[in-house]
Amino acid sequence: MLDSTEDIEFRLLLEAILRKYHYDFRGYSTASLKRRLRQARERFGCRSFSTLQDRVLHDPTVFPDLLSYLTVQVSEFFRDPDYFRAIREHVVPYLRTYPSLKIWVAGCSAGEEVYSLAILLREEGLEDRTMIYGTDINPEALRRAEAGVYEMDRIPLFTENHRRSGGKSSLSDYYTAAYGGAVFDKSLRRRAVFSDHSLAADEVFAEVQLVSCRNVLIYFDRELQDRAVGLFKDSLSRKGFLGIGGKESLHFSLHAEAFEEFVRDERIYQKRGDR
């Protein structure tokens, strides 16, 4: 069957996208991808893919701006309260038997997690022996990480969910009504690292005891998933954790068998101690 024109003109794109400025998003899930570029297009004023690829060729100006449609920016301090609360209750016991702690947030976005991550590590006694390194594709999206203010009008949200997932302080603790949002602890990022690193081009950068890549592998192909959750098993220490999203499971993974379901609810994951 011949590709429609449409369809090669989006793998042109990508293929652009990769040569001009080393992004390779090629092996994201076809559909969700086409959609959002779609969406893009007309954001653009774009006729067509091959009239959006000049204006990514030609003009610096939009690459910044189509980024943000390529990644998919959404999250919250303490998404799924339960997964969270999984964490405190069944993971940090095995994470206090360490002298010193890191932790991989992957697909950090604009450092949701990061913060939710070092606020639990800090009511748990562990933040001083912890690193906990951000990492994204976004260059827009690290830069708000590292500003750490978030709007005024998703706080209630925040805290419901910092209640829910165990909390033992309140989040009003942790930040200041300032510059019109809620401005997060500086305290909070002095054990953190935000970095760019893609899931597809790059390798395992350190060992850390913890992975946390959630709602992240739904947007990638088979071949890509594999390659991700591949590197969170490299860079993972012996008996390491790995949780992913709600949505996600390793159970067709080139990988599954070096890893055992830890909380099978929440899909966290424990790395075998023979791997």
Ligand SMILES: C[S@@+](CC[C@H](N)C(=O)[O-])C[C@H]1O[C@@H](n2cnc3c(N)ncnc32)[C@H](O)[C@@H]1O
Given for the second form:
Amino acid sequence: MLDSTEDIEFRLLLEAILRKYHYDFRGYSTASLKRRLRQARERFGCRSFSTLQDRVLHDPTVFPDLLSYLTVQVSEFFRDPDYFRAIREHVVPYLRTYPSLKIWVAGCSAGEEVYSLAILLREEGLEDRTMIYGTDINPEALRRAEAGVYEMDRIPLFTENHRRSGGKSSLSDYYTAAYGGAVFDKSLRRRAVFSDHSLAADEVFAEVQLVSCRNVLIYFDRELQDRAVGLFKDSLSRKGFLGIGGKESLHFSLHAEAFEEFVRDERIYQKRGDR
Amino acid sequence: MSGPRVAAVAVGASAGALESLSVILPELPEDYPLPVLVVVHLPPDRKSLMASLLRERCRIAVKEAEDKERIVGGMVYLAPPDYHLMVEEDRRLSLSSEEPVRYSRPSIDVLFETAAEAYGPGLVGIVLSGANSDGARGLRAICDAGGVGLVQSPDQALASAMPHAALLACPEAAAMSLGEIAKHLLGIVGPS
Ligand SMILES: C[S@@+](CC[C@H](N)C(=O)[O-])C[C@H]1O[C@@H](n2cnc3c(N)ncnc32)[C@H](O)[C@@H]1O
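Switching forms now, from the form predicted on its own to the form predicted together with this ligand, please provide the structure.
Now the complete complex, all chains and molecules, led by this one.
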């Protein structure tokens, strides 16, 4: 079957973005990516993906905007509270046995998940021995993560999530209201580093005891999922933990054998000792 | 049998979904050769009873869709609560937690539009009872791609807004009773 003209243009646009800006979206799930690029096409008033490609190649102000369509930025503090409860109840006891800890939050968006873990670790008395690496490919998201300021109207949901996750303190202990937003305490960032890292292009950068990569793999096709999970496997220390999103699984993964289910319902896996 | 071979069925339902689906799906035999992809609007809590309720009533297998799973016949795939369900070109399923579309996640339009692209004329799209207008654009896309549109007769639906909107967007779609829709689904696969 011949590709449609739009499909040809879609592939060429991804190729152009890769060559010009070094972002590789070729291995993303097509259905969702194409939908979002169609929205971008409309927003930029372009008739076709070819026209959009022309704009993105010749007007350097377009790509940063386009990136917000290419990546999905939906996140929350303590998103899926049961996941964080499972980390607290089942993973933390293992983490306590290490004198120093490294955690990798891959696809950290604007930092919501990193701050959630930082708060959880402080509540569990593990903060001082831990480094958290938050990585993402969206520079605007990383900048917001660094700033740690969130819209005030999201705070009730975050507070409720934190409580339901088994939080031992009050979320309000960690932020102050200013600039029309909730500014999270800088001390939470003392043990956190935010940096640019792509699961599609970059390599392992540290040995870690826990990888949390939630709601990122669903935007990848199977090969790219395999690449990403391969990075997690190589990055994790022996018997390290991997947490993924509520509707993600290692079921179809090339690396499924390297992990065993640890908290099944919350999609928390443990790397086998012999891998 | 005339027209292109049907390869899949996509169904959208909202208010009144369980009642409507409980009439249609139990009619399908265990070895029904087509996959049936279903989006139902549900409250966004993580554990939904819809799959197990339907499983009890159906002979055809019913499951919650998993990300990147290959679509096979003889299976009803339900979108999990709070995730969009999409069909990839290679006929695998994808889930996504991107923004709700016209207040809905899962969105019937998103399923229908992506399925229309993957299956073209080989798709039957069905809009059932519901109190909003989700599914109308999607059914338009299915018909534009050469597929067939069926709509639960608005005067027989618990909530008629969704069937009305679908028929308005897609006048060539056929309005049918639930019994007729079930019969149609059995008819398109013919005696085996
Ligand atoms: C839906 S958010 C998930 C945020 C958070 N982990 C959560 O579950 O709430 C997906 C994030 O993955 C990032 N992302 C997309 N492609 C990536 C890649 N190749 N490498 C690293 N991060 C990526 C996006 O920029 C976005 O911030």
